[in-house]
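This document starts with one chain, in the form predicted alone, laid out as structure tokens.
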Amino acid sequence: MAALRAGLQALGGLESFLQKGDQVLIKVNAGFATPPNLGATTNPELLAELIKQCLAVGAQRVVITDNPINDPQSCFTLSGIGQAVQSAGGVLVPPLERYFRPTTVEGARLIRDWPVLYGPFEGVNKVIGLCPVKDHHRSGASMTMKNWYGLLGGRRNIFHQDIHTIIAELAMLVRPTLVILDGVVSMISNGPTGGSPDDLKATGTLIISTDQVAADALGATLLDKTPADLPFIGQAAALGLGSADWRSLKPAQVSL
């Protein structure tokens, strides 16, 4: 977890983003009931370290949530996320039905009067997205903006027909404090579920950013893609949600 510590320090430390007493929500990818070594879900060791660091800089409470595709309890258990949250002192909030409320995103075409997982956000004033870099058979990639898909309730698979637009609209819905894109090992094929270690490749990169569009644009390179290969990146940039030209931001690069 040295990469996380070094990356945050390069941005001025986590204390540059969180203050004492903050209520923090970490949105993980817990979509599938698979073990962590298959790379389909958020790395539990990375999650535990992030929770500990949030608490160390004075966060009052760190909430972790997702609305998985498979049974939530099985997903949180088999992925190791549930145990990581418990061991690190976080609070795991499952996607209970009462936590969803109809939501319309101003200017959106698809997210209109749609159930969104709002309950875990009550009282929260800082949001962090934490997810792996993955191939995706519909969108081309699953990264930080696609990670917000887990906040949608209802029959969200209907949005698969316009997957790039829904991803861009999700970036309109959530303006995170930070995103952390885990490309230490990336799923380069058969995503988003994978199923075999052969689907994974050591890509040795952890991306930490305040700009989720730029994070995804850089993450795309780990899958041997460009932002132009992933229309949702251009759509989000056109909406003013971030920069698709990650190089123009002159990112700090830390080598361990």
Second form
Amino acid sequence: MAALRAGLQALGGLESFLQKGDQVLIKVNAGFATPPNLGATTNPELLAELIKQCLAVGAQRVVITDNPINDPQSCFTLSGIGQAVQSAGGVLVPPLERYFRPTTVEGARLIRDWPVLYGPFEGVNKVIGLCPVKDHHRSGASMTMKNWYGLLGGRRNIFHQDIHTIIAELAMLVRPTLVILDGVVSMISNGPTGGSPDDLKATGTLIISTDQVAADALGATLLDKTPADLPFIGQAAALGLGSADWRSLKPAQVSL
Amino acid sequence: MGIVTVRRVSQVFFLAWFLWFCVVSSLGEHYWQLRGWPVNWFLQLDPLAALGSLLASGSLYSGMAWALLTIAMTAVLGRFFCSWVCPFGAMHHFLGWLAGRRLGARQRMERNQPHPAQAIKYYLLLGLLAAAGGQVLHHLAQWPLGLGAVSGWLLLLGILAALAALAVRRLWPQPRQALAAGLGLLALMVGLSLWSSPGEVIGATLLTGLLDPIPLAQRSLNLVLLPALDAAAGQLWVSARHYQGAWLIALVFIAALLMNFIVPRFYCRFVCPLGALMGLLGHWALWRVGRREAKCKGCQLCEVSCEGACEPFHRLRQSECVLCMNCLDTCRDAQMTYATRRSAAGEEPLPDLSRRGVVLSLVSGVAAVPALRLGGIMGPNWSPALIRPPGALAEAQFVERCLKCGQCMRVCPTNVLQPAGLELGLEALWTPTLNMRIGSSGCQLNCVACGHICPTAAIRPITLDEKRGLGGFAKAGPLRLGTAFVDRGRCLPWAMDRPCIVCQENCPVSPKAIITREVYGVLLRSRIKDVKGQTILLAGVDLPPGRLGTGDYFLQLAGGGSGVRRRLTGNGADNVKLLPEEAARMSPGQDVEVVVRLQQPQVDASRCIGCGVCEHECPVSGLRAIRVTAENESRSAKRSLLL
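I've shown you the form predicted alone. Could you give me the structure of the form predicted together with the partner chain?
Below is the entire complex, every chain and molecule, led by the chain shown above.
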């Protein structure tokens, strides 16, 4: 939490990204019905702090949503996310069937006429992605771009045949105000479900960025990977969605 | 306030609780969710459920002790439950009133006359209890054998010989009957000798729940009404609930209700085995409805709205009287009373049952168990499709306790628990089984809700530690519901050279119970025509442009070459692209292969718990490419898979 405050401070404070009266949507990773200490889902304390900060800089409403893999109600409850949202004053919007709308992303090959979770975005003008760094056997890593997978509906698992392309297209679908990649503790094995504290490693890094490609490129190093190991980073960069060379952006570094 | 008004208030009161308990059986902490509401209370008050499970399993699960209260009250007050508490009875009562409200007094009276078929419910009761009590009878029959091999047999033969002598002497003038009696006794002897092989032929099965009104109403509410209503309202669940074969449950429920338009309280009078049990229990009740004087004005208004069709004007049938108290209300001369004396106009003794009918019901009930198991479903022909929830008892013990009330399926947060259909046998009908294709995610790792709601402990109330094999259960390991099997003929990486491994990704076990083997599938072989910067021109190929740059495709020298694979970054119809430094290493004339990197999933049965998340998530949406069956389930050592 201190890292979040310090990080945002280094970027000029959350007020340089949000205006008074903004309606903010935070896309969390609530994918699995597991307790927060297993690191498979967005850290609820971090989430609560972010919601409070959004409200503190004058956000009118902070919406939190995800379309998890396991049972939605169980996911929000067991991950501690539901309680964090409630205590911090956010609004949790579950992925009701009527919230999905068939969507086509211009220039995309896979996201064509595919159901996307639209309902929670009603009236929203700022989007923040907040997720942990996780090992992912198929794509190599699950980070900020992969986090948008939770906005897809339907039988989205067929996209795993072409995982890197779908992740890059998700980065086309969502152009966030901010992404916050939580590598304070990273899931280094048995991802993306984890299931045991042995699957986690303290990596002590919190990445805040307006460039989701750069955030993932930096995040990859926490899993001892290079952007070249993760083809979706190169693909997204080639599509002009961000920079794979995170060093060139000269990130501000704060050590606690 | 008249007694009938009080009764109506009571009916509405208990029906409202019944409905409320069904609504609040959702996991959560709100007042309208499960947080200590006694949602099983009606099932626990049900003496048929208690008696049935006691007979079948030889034990009574603590909550079912509530039934003693019902039994005691029935013994004192008569069938009060039927008209004052039973929620299904209240529904019938209301519909029966609705159907008859336009009819004249004469017609209504005719509909409320007793019918010989009212005896059917007693036969049903006896049959169902006999099926549940097979083992008890078995032990009784074994009693003479228990005296010691020789003397026991002698005693048994002696009894049979005496019976035979008596029968033959009495039937001597009628040779055909005598022959029939002789053959019957022979059959009896064969039957009894079979009984000495316990477990093989005689068993117990609890089928009362199929017709018992409380489980029936509970099941119908849980699996039909509530899902249908919430599909419209969308208040309880994020996505619509589905229950396989719910149409049959709905059909029984609706048919039972609609019969009220032909005969009021049709179900209560003709079918209800619980009513029959209470009729027997309440036969000697202290308080009873009856006439004050033997002679009255004879208007017979008391029979106009008699719910039980028990003939209060004539000789009252005590076991049929459901204590609706309508007769007390309609009699203008206060002739009808509810008091501690017998009806002045006389009472019919016990229900009008034939000895033959009783024997037939009992024998059919006992014989039903071996008959239902003739197909070997408890033996070698057990169904691998019957995947029981975590903590479920071994199958033979499970069917001794399961009421088919649907509480486990109601509370299951993921909707994976489903009522089994008739295809798995009558004993399995409407008992819980897992269907991974339905619901939000197989059996959730951190959930033990079903065992904690089960009113009879057919599913034991296990802890998370026991389910997951943690803490004191580390040695026993996690509970297994079955095992996942990869169907290599349908799995994308196995059968179609397409990357996938959604199953591996979603496996919640740590370390994962699905491992992957990495292979490179050869898509095409070709020869390099030319190398231009990043672009490698290939001879004689026609590729879909742009489709090979996804990160999963590689170029390697033919035959695997040196084992060096270079990842494609893109492609045209006749060329593939590599990173510049990699392309520089390729030269024209080389024989090359385009390969796809595949991770082929394989189940580690020693770690798989059969939760079915993999099956749920498998992108092969019809018949899944990875499927769980009950092999290796923890509850049965005979079904183990590994050495």
